[in-house]
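We begin with a single chain expressed as structure tokens, specifically the form predicted on its own.
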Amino acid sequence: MPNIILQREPLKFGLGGWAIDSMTQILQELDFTGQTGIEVEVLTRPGAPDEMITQMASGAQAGNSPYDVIDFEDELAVTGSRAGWYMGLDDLLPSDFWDDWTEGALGVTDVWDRYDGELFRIHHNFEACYWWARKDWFDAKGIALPTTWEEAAALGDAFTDADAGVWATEDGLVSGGFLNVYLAVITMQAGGNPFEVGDEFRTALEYVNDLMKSKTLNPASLQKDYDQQNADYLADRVAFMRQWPFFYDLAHGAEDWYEEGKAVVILPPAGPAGAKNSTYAAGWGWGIPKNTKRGDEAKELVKWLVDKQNAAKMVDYSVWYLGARNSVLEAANGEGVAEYLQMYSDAGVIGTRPFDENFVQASSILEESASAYLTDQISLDDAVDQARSRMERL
């Protein structure tokens, strides 16, 4: 047992609201307190990145932290690591720790979880954008599932009936964090990084605009979030779409709607750059605020969470803990979303999420320029020029 002195107050562990029940169950049933003598209080942290950044910044300014261990996303990873909010984690890990990780996950770790060579976050999930299709509709029309941009763009003629509210494809593209995800994926498919605002970004914008003008992509996507997008798919108004893994549970949980063939995962339609790196994986991970007063105990919790045996067991509780570690994938046994993660990994289509040192601000710039172009307020040239000049001033 670690040489830890039990303190009166429990360790404060901040997670998103959707993870509270599963983590509470994990800590109890895998007996963390029994093994370490450390009591843990599971707390709901703000769900929106900007709200969490504000909370963490206030704590850092006061020299304290509302949490001793946190689960956090990419936006907070970039902002907090550059602000010096997190404790280094390299010394917590056994020498063979990274042998358990897939090549794709190691690439993500190097870009998103290290700063100045020091590890500050350890991913517990690896969430790729997947493409979901109404294979039953495609089969009924005798149409092949799309494998390229050109094939996808042609599907408006086959499926869209705007008067009936049915579209070949739809997405959640409202500004404020949604549109930048789609821009990043499409620019990767064009062969570039959106934050470089190069020719590939221009190609991506032009392609998205063409999808809308040809009535393949529902233009109302620009006012929709993921909840609205998913609701339209489950209301039989969308033939195929991009979405994060949580749609698996939504589709399979819609008992009055779900049937085999209604939500089939296909590979991303390949753009000019080909199939490789035609989507990316985002993820959340564990970290320790530098201002915690309980550093030794916080380290014990993180060591326990990333332990090979514990991480493999956690995937049984929720897809939220489906990481790209060999032990975790083996434990998942190809069931649920794990089947698709393996499918995408084998096909080599999962790349590293495009990165920028000023990720939050840079994403806003790209969204504003793209939104103005896609709603016919400015030309394509103006959208690219505005995005490029503002990025240069960051």
Given for the second form:
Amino acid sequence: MPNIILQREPLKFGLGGWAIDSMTQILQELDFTGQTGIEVEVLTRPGAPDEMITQMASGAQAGNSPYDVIDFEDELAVTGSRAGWYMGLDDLLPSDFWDDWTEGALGVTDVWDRYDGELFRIHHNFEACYWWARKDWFDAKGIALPTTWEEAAALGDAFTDADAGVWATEDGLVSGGFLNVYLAVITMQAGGNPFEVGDEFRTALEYVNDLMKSKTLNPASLQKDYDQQNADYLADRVAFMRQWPFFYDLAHGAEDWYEEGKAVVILPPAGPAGAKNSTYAAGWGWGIPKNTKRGDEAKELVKWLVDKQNAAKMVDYSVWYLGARNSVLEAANGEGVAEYLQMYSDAGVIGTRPFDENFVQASSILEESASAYLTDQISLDDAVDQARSRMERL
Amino acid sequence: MTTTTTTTRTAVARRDRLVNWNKVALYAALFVFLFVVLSPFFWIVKSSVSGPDELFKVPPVYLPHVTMENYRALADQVPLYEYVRNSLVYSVSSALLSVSVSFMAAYAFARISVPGRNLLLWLFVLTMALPEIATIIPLYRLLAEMKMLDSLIGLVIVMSSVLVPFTVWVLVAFIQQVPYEIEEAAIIDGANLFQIFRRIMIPLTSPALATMLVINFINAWNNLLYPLAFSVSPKSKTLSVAITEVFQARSPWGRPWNMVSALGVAMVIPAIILVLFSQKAIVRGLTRGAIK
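For comparison with the form predicted on its own, please write out the form predicted in complex with the partner chain.
In what comes next, the whole complex appears, and the chain from above leads the way.
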């Protein structure tokens, strides 16, 4: 039974703009205020981590907080937890709380949502990188969908027509966060963590370079972001690609273009480490800034949001609340992106996102070295040595 | 005689050709300049009326199928009316407050002779060297203490305080160019300080005041950091903050450049209108002092 708390001002709840409508509806229709007496003002937080960090940092440093509860991403999780911005959440949760979570989600929680043993964020979604393929193209050519690195690398010959701007595969690899995501996935497929700059990182770089040299991966990917990559896919210029779940909405929204078979999800092509942990899920989660003046009410809200019944109902309102909890997956009933999450979870291909204590700086180091190598400015040895020595100095 | 006439004609023809070439070079330079200045603006306007599928086409689409869908989607995503209203209140108030305060401070610096006046003015101006980000935390504390976080009044006070040093610096030079004898004559005729301001100083320095009003308005209008750091709700957020809030589909991935462009156009229009209407005053203010 939640505590009934009387208050004057509404609790400030900061979410990305894409989640405002659904959360407003959830709070109203599931009657949070009626159950707890707590009024909530749903506010739009800046969408990108840099701007959110600017906003949060000034408040935190001044002993204040712009929000009482926030929804936040991995970048803010690392920065904020190390800076001591967030309140511990362990005492909010019932003892059987984690029994509802899948193994993959528990692994992510341990790495990304705990600091010094204390839980500071509770994931509400679990967004894996998926591989989307033009099954109609593969069928027309009588080629099997790729299941391994080697099969994927061989597709350049079958699909790439550089003069026509058509490529077997393409990615959004522009430096500044995009390339780092890809490096992490490919290094995981090689069996390692890119931030350790081991042999697996070298193998991953070499493979990406081979994909470009064999005209399988469009080299212009290094100048593209996800929007450009998606636009190319929707312009019939890409046979298969890695992309986040938001492509599902884009593809289905392109009414003139969309047909069954144009964007089917396949399992990631397995690298030397095998299929297990061959992609990762990024995620957002709820947290409470330590400097909020409304800690008790904020805890009530978070408790309510992560409650098993409420979390399962929330997925009906938006795929944004599609977390890797058994109750949530059951409620999603395999519809839309849930089907792919279930497929990837069942295949055990979702691993934990590679982590580093200095995530943002470390990501920049890897991107700079990889970018220099992939654009033929330095050798593979130099790229690995450079990344390793800079990581050691970090 | 004939030789002299022919020589003169040749010289005139040469001069005409030179003048023509100078004109060609001038127009070519002007064309290049206009191209450099206007092409980003053309691109942003074009993107604002393009569908998302036309943004990244290769080869690029220079004349898209015009759609106002981006503006409609933008209005659905962010409370556009509130943000425009807040931006106007924030920018107009900051410009008026900063110029009013600066005018009086500049008058004091220009007219009142106290030891260390120049040093004081330089110290004042030196505050401009402080990066905005370095002042955020103390300003946040200050506004929190004054219960002015997430309020337009707080934002206006902060922005005005940032604009004042440069405005004072500019206005001091203008006020110093107004001969003090005019004020002395007015004082002999019985004018008080308020009347001197109203009847003499403001009219004589109006080009500078107008220029600073426009410059300060544009600075406040474009300012992102303070509204981003000090505002969280639509009651005080401005249009510049809206750029950090527009999104694509139902997730944080990707940037909706078509909507960001639409917002860019919406932001730049008031500034263009203001500059067009106050063009004469700005040119006067930038090219001459009050009187000589």
